[in-house]
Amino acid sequence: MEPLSTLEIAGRIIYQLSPVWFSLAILFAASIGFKRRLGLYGKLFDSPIGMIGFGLVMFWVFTGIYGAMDMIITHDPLTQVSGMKNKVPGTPMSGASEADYPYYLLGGDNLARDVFSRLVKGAWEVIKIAPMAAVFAFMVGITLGLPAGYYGGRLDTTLSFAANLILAFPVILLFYLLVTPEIVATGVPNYMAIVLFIFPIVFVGVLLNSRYYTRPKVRNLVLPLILGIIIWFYLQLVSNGGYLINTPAYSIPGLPRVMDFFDIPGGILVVFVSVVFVNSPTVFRIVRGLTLDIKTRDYVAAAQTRGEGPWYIMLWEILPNARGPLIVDFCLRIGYTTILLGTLGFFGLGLPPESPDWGSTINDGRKLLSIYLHPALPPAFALLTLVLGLNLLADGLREESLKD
C-alpha cells in the first residue's frame, strides 16, 4: 500500500471523528432551539466567542468520551507494532490483517505506538480529571469561603492565613513535592484525599438541611438518603483494595471489597488530590471576597429580618448572586488544571509512564523533536485548543453574566 497524502489523512481523520461531529450537531441544534429556556447557558449562544469556545471544549469532551468507548481510535494506544517506530503520518502497516486499521494516521512515536489513538485516549485522561478536580476544589473553597466572609473575625483570619500559606509556595514546586514517590509512599496523598473529599458531603448536607429546615418531614427523608449515597461514593473514592491507608508502616481498613465497586489508580488519585489542594485556596479567596461584598446588600438584610439562618443566607441568598464570577472562574480553572496536568505529564510525574495523557506524549515526542515533529505536535495542538476553548467560553459567560 502507498502512504496516504495529506488530504487523504485529513479525510480519514474527519471520518473517524464522525460520532463527534454528529454529537456536536445535535447538541448545538437542541441548545439553539431551546436557548430561551436554558438560562445563562442558553444566553451563551448569543455570544459568538462563547459559541466558538463551547464548540472547542465539547469537541474534546466528545472525543474523550468516544475514545474511552473505543469508538474512534484506530489502534490500541499501548500496542507497539514492529516497523512503525517514528513513521511519518499516513504510513501503511506492513502485514496488517483485515481486522487491523491499515494506517497510522498521525504516524508512530518512538515506541512504535499510534499517535492518533494516543491523542484520542489522552483527551479522556484530561477530561476525566480536570473538570472533577475543579468541582472538588470549588466544593472546598465554597464551604470554607462562605463562612469566612460572612462571619469574619477569628474564623476568617485563621482560614485566610492557611490559604495564604499554601499560596506562598510556587505551584510547580508544590506539585512536585506532592507527587514524588517518597511523599506518596508515606501515605500523605491518601490522608489529603480523606480530608478534601469530605467537603462535598459537608456542602450537600448543609445545603439540604438549610433548604428544608422548616419542612422536617421532607428533610428527614431526603437528607439521610442523599447523604448515604454520597458517603458510600466517598468511601469508594478513598478506599483502595479495601484500605483507606496502606503503607509499609501501617494500614487503616476502608470500605469492604464487596461494597467497593471501583478503585482509583494510585497515580491518578495523587494527581487529583494535588490539583484540588492547589486550587482550593484560590477559590476560597474568590468566594470570601464575593461574600464580603454581597453580605452588605439589601436582600441579605431582608433575609436576616425574616429570621433566616446564617447557612440559608449564605447558600441561598449570597451564593446564587455570586454565580456569574464563579462560573467564569470555574471554566478558567479547568484550563489551568489542564495545563498543570500537562506540565506534570511533561515532567513524568503523577500518571503512569505509559499513560497516553498529552503531557507525557509531548515529553516523549520532544526528545526527537529536531528530527520527527509528528509525535509531539498533535498533543501540543490539542492542549492549546482545549485551553483556548475554555478561555473563550469563560469570556462568553462573563459577557452574558454581566447582562444577567
Given for the second form:
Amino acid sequence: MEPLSTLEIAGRIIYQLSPVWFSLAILFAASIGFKRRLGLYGKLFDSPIGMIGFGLVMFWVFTGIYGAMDMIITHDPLTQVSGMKNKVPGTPMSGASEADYPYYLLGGDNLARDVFSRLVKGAWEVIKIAPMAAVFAFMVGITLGLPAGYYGGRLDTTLSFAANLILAFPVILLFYLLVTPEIVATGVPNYMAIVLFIFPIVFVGVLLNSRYYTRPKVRNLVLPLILGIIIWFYLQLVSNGGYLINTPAYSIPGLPRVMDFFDIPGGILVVFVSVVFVNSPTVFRIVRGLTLDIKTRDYVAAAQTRGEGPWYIMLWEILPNARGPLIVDFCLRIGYTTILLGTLGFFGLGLPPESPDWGSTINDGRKLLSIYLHPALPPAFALLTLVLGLNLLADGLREESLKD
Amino acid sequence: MGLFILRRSGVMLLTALCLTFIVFFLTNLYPNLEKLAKTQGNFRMSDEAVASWLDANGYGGSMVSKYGQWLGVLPGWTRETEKGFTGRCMNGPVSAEVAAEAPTFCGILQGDWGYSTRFKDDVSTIIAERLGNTGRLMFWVLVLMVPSALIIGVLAGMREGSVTDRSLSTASILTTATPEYVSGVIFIAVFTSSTVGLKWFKGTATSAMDNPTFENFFLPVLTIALYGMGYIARMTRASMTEVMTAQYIRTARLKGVSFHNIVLKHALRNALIAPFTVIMLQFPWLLNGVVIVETLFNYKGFGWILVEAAGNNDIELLLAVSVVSVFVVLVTQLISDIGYVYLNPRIRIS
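Taking the form predicted alone as the starting point, write out the structure of the form predicted in complex with the partner chain.
Full assembly next; the chain just shown is listed first.
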C-alpha cells in the first residue's frame, strides 16, 4: 500500500474524530438555542473568545471520553508493531490483518506504537485527573480560606503562614520529593490523601448544616443521608485492598473489601494528592482575599444583625458573591493542573513509564527530536490547545461576568 | 520601615527552617535512606548491611538530632572504626590526633554545607559553580523578558479594545498557555532539526556553559522568557488600561496634550507600579522554568543539579538547593514589598 498524503491523513483523522464533531455540534446548537435561559454559561456564547475557548476545551473533553470508550483510537496505545518504529505519519501498517486499521495516522513512536491512539488516550489521562484535582483544591482552599478571611486574627496568621510555606517551595522540588516510589512505600501520600480528602466532607457538612439547622426535621433527614454517602466514597477513596495505610512495616485497616468498589493505584493517588496539595494554597489566598473584601459589605452586616451564624454568612452570603472570580480561577486552575501533570510526565514522575499521557510522550519524543518530529509534536500541540482553550474560556467568562 | 524588614526577616528565617526540615524529613525516610545506601554501597546489600552502612555513615539516629547536626547546633557524629576515626566534621578515616582537633560543630551555621554523595565533592563548591551558570541564564532571560513584556503590555493597554490590543492580548494568552516543555520542544523541532531544515540554532546548550553564543544560548533564554512574558504583559495591560481611564489622563487630553505625551509622561510611570510586583513574584516560576529548560537543553546549572540531587537522594545537596531557592523566593517577595512602597508614595507601612 502507498503511504497517505498529508491531505488524506487530515481527512482520515477528521473522519476518525466524527463522534467528537457530532457531540460538539449538538452541544453548541443546544447552548446557542437556549442561551438566554442559561445564565452565565449562556452568556459565554455572546463572546467569540469564550466560544473558541469553550470549543477547544470541549473538543478535548469529548476526545478524552470517547477515547476512553475505545471509540476513536485506531490501535491499542500500548501494542508495539514490528517494523513500525519511528515511521512517518500515514505509513501503512506492516503485517496488518483484516481487523486492523491499515495505517498509522500520525506515525509510530520509538517503541513502534501508534502516536494517534496514544494522543487520544493521553487526553483521557488529563480529563480524568485535572478537573477533579481542581475541584478538590477548591474545596480545601474554600474551607480554609473563608474562616481565615472572616475571623482573621491568629487563625489567619497561622493558615497564611502555612500557605506561604507551601508556595515558597519550588514545585518541581516538591514533586521530586513526594512523587517517588520510595515515598509511596512509606505511606506519606496515603496520610496526605486522608487529610486532604476530609475537606470536601467538612465543606458539604457545614454547607448543609448552616442552611437547614433552623429546620431540624429536614436537616436530620438530609444531613445523615448525604454525609453518609460522601463518607462512604471517602473511605473507598482512601482505602486500598482493605487497608488505609499498607507499608511493609505496619498497616492500618480500612474499609472492608466487600464495601470497597474501586481502588486507586498508588502511582495515580500520589500524583493526584501532590497536584491538589500544590494548588490549594493559591486558592486559599484568593478566597481569603475575596472574603476580606466582601465581609465589609452591607448585606453581611445585615445578616449579622439578623443573628445568622458565622458559617451561614460565610457559605451562603459571602461565597455566592465571590463566585465570579472563583469560576474564572477554576478554569485557569484546570489549565495549570494540566501543565503540572505534563511536568510530572516530562520528568517521568508518578505515572507508569508506558502511560500515554502527554508529558511522558513529549519526554520520550524529545530525545530523537532532531531526526523525527512526529512523536513529540502532536502531544505538545494537544497540551497547548487544551490549556489555551481553558485560558480563553476563563477570559471570556471574566469579560461576560464583568458586564453585569 | 526597619521594624517591618526585621519582622519579615524573622518570618523568612522561620519559613526557611520549616521548609528545610520538611525536605530533611522526606529525604531521611527509611526507604530513601535504603536507596541511598544501595546506590553508594552495592545493590544486593542485605537489610543488616544497609542498617550498618547507614549507622557507619551517620545516617542512623533520630531525625531531630540529625537535623540539628546539619544546622550546626548539635555536635557532629563521630564513629571509631578499625581504619581510624570517621565523623561529620572529618574527611574520611583519620587518626586519633586529627580527630581530636576536628571541630565539634559543623553545620550550615558554621558555613559547612556538607558533602555531596552524587558528585563526590563539597556542596558549597558545586552550588557556587552551578549557580553561576544559572545566573547567566537568568540574567539574559530578564533582559529579554522584562522590556518586551512591558512594551507589549503598554502597547496593548494604551487603546483598550483596538486591533493592537486584541492581537497582543491573544498573543500573551498564547504564551501563558505554553509551558516551557512544549515551547522548547516546538523551538527545537522548528529551528534545529534536520527535518525542517532551518538549523538556525543549536538544540543543546551544553557548549554555552563555557562559551555562550547567540546560536547556542538564545533558544533556552527565549523558552523561559516566553512563558513568563505573557503574564507580565497582561498585568501591565490591565494596569495601563486602568490608568488610561483615570481623571488626570482625561484632564491632560482635554488640555490638548498629544497622545504620545500622555502615554509617555502621564500614564507610564503610574502604570508600571503593579508590574514591578508581578515581575518580582515571577521569580519562583522562573526557577521552575530553569529546571525544565536546563533538562531539555542539557545545560548544567542549578536546575540540573536539583534534578540530579533529587533523583539520587543526595540529601545535603538537596537541602542546599532548597535553602538557595527558598532564599531567592523570600528575598524577591521582600524586595517587591519594599519596592512597592517606594514606587507608590500613597502607601505607608505602619
